[in-house]
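What follows is a single chain, given as structure tokens, in the form predicted alone.
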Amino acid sequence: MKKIILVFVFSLIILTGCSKSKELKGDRYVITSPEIAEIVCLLEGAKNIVGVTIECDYPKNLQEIEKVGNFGNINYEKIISLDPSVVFTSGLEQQAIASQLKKLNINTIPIYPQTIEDFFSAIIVIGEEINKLDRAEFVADSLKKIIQNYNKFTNLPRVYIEIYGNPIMSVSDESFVGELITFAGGDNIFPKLPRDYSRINPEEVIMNDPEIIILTYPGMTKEQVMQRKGWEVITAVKTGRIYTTSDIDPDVILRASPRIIEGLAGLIRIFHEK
């Protein structure tokens, strides 16, 4: 019950931090990554956001803000026209975009949390940049206290998370998503991979026999997974413990945003509340 109350209180904090004022004063932010947009809103910086990519869809008021392209295809002319004081980009996946923006003499800050600890640090970095350091420290500390209540499970079900279906891709323990699995009390069947997010061999899924399968992308159904060649011997297929985007919102798992609290709660429900 204590955990539920903490999550509820933090939800209220999120809601109060996302209002957008009609009057813009001071700095002007362009944000190209949805998780960064969520953090800026939570830190009460929404009123200064003048441009976002189409993927920045939460909170809903971001959908009303000027669009500067999508995550992988930025409209540089649009960004220039918005005269931003800073552009926040994602790190690894948007390196080329950040490099181009800097060549245009636009103040650009890449944010790319690869672990939960990196996520806390990112909140502080963003808070310093938008002059909301006190709130950023409060938010990061509150999230840490909530998350510390997790990762105390003894019965760890074998879990396979599929983040893409063609080719089939999963995550390692060293990835952000892999850490969430651990904190939620799951045993990732692919603790080590060539990369944090990597293509895997379907035969290895069969060999590792997951008790739970989670799909974090649209278009794949539980029935389609059950019909894969050779997968009928997998425990999760036998018991029907296959979960899709209709069971848990992939954004609360894949995005390094304050909604990881919701993601952890959803994973715990799947892993431990049969």
Second form
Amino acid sequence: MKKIILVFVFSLIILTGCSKSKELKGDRYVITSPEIAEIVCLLEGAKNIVGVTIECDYPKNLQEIEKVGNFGNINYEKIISLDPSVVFTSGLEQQAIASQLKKLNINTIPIYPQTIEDFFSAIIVIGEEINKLDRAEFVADSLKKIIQNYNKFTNLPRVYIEIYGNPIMSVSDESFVGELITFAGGDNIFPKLPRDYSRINPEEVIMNDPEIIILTYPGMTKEQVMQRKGWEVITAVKTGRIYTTSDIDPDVILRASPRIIEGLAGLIRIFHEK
Amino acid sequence: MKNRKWIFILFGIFSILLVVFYLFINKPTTHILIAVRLPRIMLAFLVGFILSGVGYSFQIMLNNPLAEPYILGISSGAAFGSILAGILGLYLFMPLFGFAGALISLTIVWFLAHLGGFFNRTKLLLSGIIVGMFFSAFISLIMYFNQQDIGNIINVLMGNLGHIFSRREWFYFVIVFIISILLMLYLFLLSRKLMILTTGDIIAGSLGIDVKKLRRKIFIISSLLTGITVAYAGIIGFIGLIVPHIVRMISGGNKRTGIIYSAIFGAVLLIMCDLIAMNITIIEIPVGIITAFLGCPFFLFIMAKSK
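Same protein, different condition: the form predicted alone was shown, now please give the form predicted in complex with its partner chain.
So here's everything in the complex, that chain up top.
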């Protein structure tokens, strides 16, 4: 009889101990999307980030944080060992990762802003989750005000954005980058594509004759584009208005992060400089 | 045979119509026609020409109806080379690295096939398969660690005739084109000789040495040519396998001119597949997928016929 009571009391203590430790865990974020990492840092949540993927490289202090893998390959054991209170994932291929994490009973929030509106909502959602709602609303409002001051251009140059080299790929107006181009006063030569980020036919680039070409991936130079057979008749090639990653950091226009302000400024400079 | 004459005429008409259709579909401007379409159709022609000719030759050399240009592992080496250049961002060097990969795998297969001091078909086949597997494994490794470059890798592994030439590269390609046609002619002569020697009644010792020499030469020439196709266009399956069979079905068995017919028919077939690949959906799909879809009904047809 005594033994049974002892076991019972012992179990109770352990069980209450368990739940107590959950409450005392504190905020521990694991982030597998570089743009969400930037947002969390801007919302002053940097000190609670315990794990990121290799692509999360901005701000610089993220480089010292534990790595849980890269975009497509996540180390689930690592994430579990970090004992996160929430994991923020991206979309696309990471949808599978999100469902895996949910199966492991980890609080997972997939966030994948595909438009500028989505981006503002994402800031609020993240702010709610990390208890920085006030700051999130402030940041979102400020960004909205700045961006709304754009989109007032009249002379829109024809722009071709190349996001990949083989096969060559571009973006549609509905993509995030596409929206930024519109806001910065550019006329994307591919307004509609089967997908937001899609393979395109080089013949169509020649036919649509862009005035500006922007390359957002490393490895391709301006000279290589100018040397492409058949491309010599394109206005951008004739005038040399081809911009690479050394002219504009691709992360500031490809990521739905607070740095789109920098991105917009860069695009406007490229589109409208004389 | 009157039948055969009609087939040639029909084929000729079909080919001309196909080329016209290919060049003028979607109404390109004259500039695009000359600067983009023409190079592309030339590449398609060359790749189809080589793959079908080499396929025919291999089926004779290895005495195996399932032989095709990629069976000796050169394509995996070339694909590996191209992919390596691609993920390193050296887009302009993809054909060069591809050809280097072909040369390296050719050397390894050659070396392995001579281990133990003698060279025969079985050893060649085995060496080729081993080298092919080895490079395929490497490609898988690269794929796993470079998922952001999966588009590039798929382009190499599933075939892409839309290679964007730089102006200098195009100049070199024209030279490569001419050399390849000449090499194919040489391959034709070698294969014809091999066919004569191996279908004869006399199997003597000295004949054996001649046959061995021939097989070696055929192997090297074919590997160089296959390497060229993979370097520019990636891996396009089934053309090298099915076309020789189709030609044999029409002409009734191994003929001495079979390799030429095979090469020409393969060139036209690949141009047709490329036409389909470019226009069947809004975005272009890799041409290797179209050729793969051809392979299945073809073999069903063979099975049905052989009953």
